[in-house]
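One chain follows as structure tokens, the form predicted on its own.
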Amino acid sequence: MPIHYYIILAATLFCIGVIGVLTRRNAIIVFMCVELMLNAVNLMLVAFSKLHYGTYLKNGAMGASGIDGQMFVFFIMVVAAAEVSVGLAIIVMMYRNVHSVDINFLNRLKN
């Protein structure tokens, strides 16, 4: 499959995850679209680290073990699940106090 279809399908879904931060009010969807857009970004390094590996066996290159993008796509995850359990945490505890989930009240916790 031709690398410009990864191209096309990561940048739809980066692009879908911006316009959800960008519009939305509710914490839980901003975080589900900033995953949205950390597994576009972890679709482009498998797809980029694939064609990288093809190139290099075409060349006859043995070194090349064509897992560099794979190696950063598992760091992302890590972080992205680190992430998402203290990003829960701090909205279960918005919800407690305001019992509600609208970012905009998170203006009204600054007093």
Contents of the next structure:
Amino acid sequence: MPIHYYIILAATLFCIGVIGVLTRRNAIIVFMCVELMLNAVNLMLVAFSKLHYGTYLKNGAMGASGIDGQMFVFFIMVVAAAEVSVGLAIIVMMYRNVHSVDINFLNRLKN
Amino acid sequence: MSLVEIIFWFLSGLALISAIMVLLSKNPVHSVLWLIAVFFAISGHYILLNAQFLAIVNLIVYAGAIMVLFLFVIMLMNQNAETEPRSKSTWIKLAGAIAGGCLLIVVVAAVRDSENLIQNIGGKAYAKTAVTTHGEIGLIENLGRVLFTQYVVPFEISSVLFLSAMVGAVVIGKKD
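Coords for the form predicted together with the partner chain, given the form predicted on its own:
Expanding to the full complex; the earlier chain stays at the top.
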């Protein structure tokens, strides 16, 4: 498939995530939109990895070119899993304190 | 239209529609279910690109573990469509949508005409293509070999990261 299709698909998914972060007020949904943005970037990395694989294959180079992109996707998934566990713990603690998940209540951190 | 193109367009449409439904659902549980549909579509894309290991890991880690964690938290807080915080004005939603759309336009316009993505075949310009349906690099044999030779230090560091995240989650969530 032409790489432009993957770029536009991933950029659209990323921007849907951005719109979600900007417009929704439920902290859990904001968090889910961050996950959506991470997945859009993962899709882009895998597509570029296969793009470089094809380019090097055509030039007769070694067959493992482009594998670094897929390694990065693996590590992004690792970091995302750690991030979700800590972030959801923070949201649970916030709910315990203010009995709401509305992110507008977070401005109480000001004082 | 070949079979690969049909699968590509189907999965792309599924991903985009599900992603928009994540935003539009009032009930947070429905948002989680639509997000799982997005993850399944992206895993389908990985399989189409022959990244089989990442497809399975995406399903197990994201759709399996992380989304169950989200569902548990939502059910723990008893969230539903009635408790959903309402936005005060539609202007904020409109401004957010316009901002995201402008970002999309900028990204696509910046990347579309990039010379790095154009290749010349016989004097004519074509877009470079991502190799679909074949290629060895996505298989677990090759990824595992690279992970345990070239990337062994980041791999071990990520185990420390997991341990600290686990301890951090317990410390933050503890009732005191």
